[in-house]
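A single chain, nothing else alongside it, follows as structure tokens in the form predicted alone.
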Amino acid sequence: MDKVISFPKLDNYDIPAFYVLSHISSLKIIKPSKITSKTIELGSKYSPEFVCTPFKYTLGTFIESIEKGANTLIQFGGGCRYGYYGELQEQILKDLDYPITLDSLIIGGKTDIKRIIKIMKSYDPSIKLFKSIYYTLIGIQMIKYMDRIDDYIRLNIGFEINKDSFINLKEEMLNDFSHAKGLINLHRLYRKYYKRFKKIPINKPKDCLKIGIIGELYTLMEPSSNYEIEKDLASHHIQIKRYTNVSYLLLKKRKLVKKYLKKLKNIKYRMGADAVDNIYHTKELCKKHYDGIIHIKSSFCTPEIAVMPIINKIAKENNVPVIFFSFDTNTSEVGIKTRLEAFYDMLEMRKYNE
């Protein structure tokens, strides 16, 4: 039986998930839908009750995917406890009766090149050693310019005129970037869309609230795992910062996470998964005089319980308002868009009482 493989969703970085394996491999290949509540209600299903709220969505993705035809799942967590779920969920899904093969790429948050390597060569022997590292290198640029762009947007999206401007034109880029005939195409595209974003028309006052978004990784980076709080900043006009992505987690992560414990008083050891960035990057924002600051977690995540009380320590010493959400699927939307509702409210009379 030919192999039909897919992979968890996470924002909108399936496209250079799925550019790199359709270019790599002959293959098919199924993108993971957009997560809906069929997708947490699937998950949360099967799941264990406490575990983290990652797990639940991924679960139900591969759910889907499976009733769409594949039988090979690929799942790329790692830096915590996700990392080891692989080998949990596979057993969850062949005990529903799929006949799958999952293979988790990162293995207690390190990465074997070697290893990832011999898994493809096991889907499909046909795949080529130096196509593949090209149509890769691809991939990792395509994710550097999404997240540029990306954090162009979060600065800015609050202020435009004309409503949706930012989103339609990231939904045209996307696509183009999903057609990239090469790399020096991928850059050009790149170049023109990022002159065309900082064209549009933009009413933005210098004295804007700025807020900073922290927390554990997924539930940042995945909008329906948060109630798309950004879209929601964005739309009391605030100029939002974020720092995790997945340029940062591939990238930078490992060499900055070193430089910020040298610096950091608070703790002289790793906490796990994004506890140490956490701590440097609520000290960044305070510096940086942002208004409020924002952390989300899944339920039952451990480093970032472990590295709330600090946080907290860390932004009364320097007089910044922060907040602080756990999500689960059982989660109540009202609750969390209440609790925004009031910490914009206290931010703004905060301003104009300065």
Contents of the next structure:
Amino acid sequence: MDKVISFPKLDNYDIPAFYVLSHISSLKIIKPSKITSKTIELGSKYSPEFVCTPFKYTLGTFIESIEKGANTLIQFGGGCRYGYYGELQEQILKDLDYPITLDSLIIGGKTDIKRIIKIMKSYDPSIKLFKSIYYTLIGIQMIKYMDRIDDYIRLNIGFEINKDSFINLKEEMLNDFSHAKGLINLHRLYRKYYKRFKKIPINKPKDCLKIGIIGELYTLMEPSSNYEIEKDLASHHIQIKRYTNVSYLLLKKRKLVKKYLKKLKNIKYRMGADAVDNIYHTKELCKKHYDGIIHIKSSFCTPEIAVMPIINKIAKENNVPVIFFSFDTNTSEVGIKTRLEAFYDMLEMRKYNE
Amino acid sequence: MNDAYLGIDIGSISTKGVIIDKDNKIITSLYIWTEGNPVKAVTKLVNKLKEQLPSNYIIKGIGTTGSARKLIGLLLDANVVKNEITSHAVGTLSLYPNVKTILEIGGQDSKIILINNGIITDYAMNTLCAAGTGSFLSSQAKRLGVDINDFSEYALKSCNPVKIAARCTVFAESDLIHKAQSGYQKEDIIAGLCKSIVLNYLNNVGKGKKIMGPIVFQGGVSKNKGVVKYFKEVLKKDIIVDQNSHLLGALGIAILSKKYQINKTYNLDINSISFETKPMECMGCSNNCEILRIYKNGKMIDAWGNRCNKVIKL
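For comparison with the form predicted alone, produce the structure of the form predicted together with the partner chain.
All chains and molecules follow, beginning with the one already shown.
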């Protein structure tokens, strides 16, 4: 049987993943489709009820990909319960009589490059090592560029003069990125689009509201799992700061967490996933005089539940309001919108009435 | 002609309307049940308010708040549509400028708002479950065969309120049935219910918040003297309950509509408007967004619920 590969969806990061895989191998790859309510329905139907939401979302995506013909699935794995998703999802899918294999890239919280190469070789023995390294580098570079552009967008999207000008240009950019011809070509594309983004007319007041959003990584990065909270913030003309993105997790996190642990005197353990990072980022947001902090997580996310009281305390000491949200597959959107709107109103009152 | 401003608070259980003059004084007000149909309730409310309004006033602004604020905002062409938290704070501050804590228990939600020097500094809302709110009280009143208006009387009569687990509506209800079946007096059960509302509120919504006086208690449940009594008892502080405590959200939004008025006059002729909502499932992709289209006088004025930028056709 021919191997047909697929992987979970996470914002637009499926573009570099597809790019790398399609250039290094001749395997057939199924791009994960956009997360829709059908995905969520499928995912929650076959998931344990109290598992965290990323499990449900990724399982739903897998099922949709399998129905399109995929039989070899790649799960990322990670430093919390996410690390066990692969095995459990494989079992669930096999119980549903899907003839699939599933591999996790990260096992036991460690990224073993040799193991990943072995996995890739087992998919397609004709994969060449040198070519793989080259295209993986392009993939990583693409992620870096995407994240840099996203950082710029977050600073300015709330103040665009022509509606959707940022989103439309971003779509154009991602489309061009996916057809990049090499490292140099990709860099040129990035320069070109960076200039074009800078030219988008904005009307940004100096004392605009600034909000930092922190929390659990999947919920932060996948807009469909957080009810497009960033879009909502932008529509209220707010500057957004988000630390977590793939280039942070992939390239910076390991070093930075050691630094954070040294600087945070009261915290000795890592507490799993992004717990330490979030505590440190809360401090940094307070120091940089952000007007408010939004902490989001999927329901039942243990590391984030553990940091909530600490974040609350830090924010209180610095007199910065913080609001917490837990998202599940059946959270009422209206309830979230009401609480968010009140949060913006409160921040505005605090900022401009004093 | 004098200027007047209409504020409407459309809650899950009741719909409140006030008309204020330019000094924020209430000219006329009304409190009716929503009965699951906000458009019908508001039509009734506006017609009655119009009758009650002296003819030398002219409406210069309309504001809507509450869970149906967006829909009714469209219906009445309101100049301000705001969430309940801001409206309640503004309304209360206009009467009690020194207030530090606002406790609010409504039909389906409850909130706490902390205020410092007239500015909201912190707030919390119940987490998407109606435990310990007005709808719970009214459903239990029905179960006990007591009119909700007599609830206060019963609660105040009791000397030993029973203990009722208040964490979750379902558990509270089974606890209550158990107590009733084992022979406790009705007034003790009702008093226990009122106390459980207070404890549930302070443990869930007020968790970790520093409650400082002056405290104002408002929302529909504030009319229940039993709940007020136990708030005083548990907090060991004085609680202010305004005579219009059920109207403060509507008052707040009326004040906001005055603040943001756009030089427009409203004639409140609601009967001549045909207003219709049509639900639809979009078949554009597998997300199948539930879209609600709003028609006013036969013309589509808005559509909600779509996630993408696809234009919705008529």
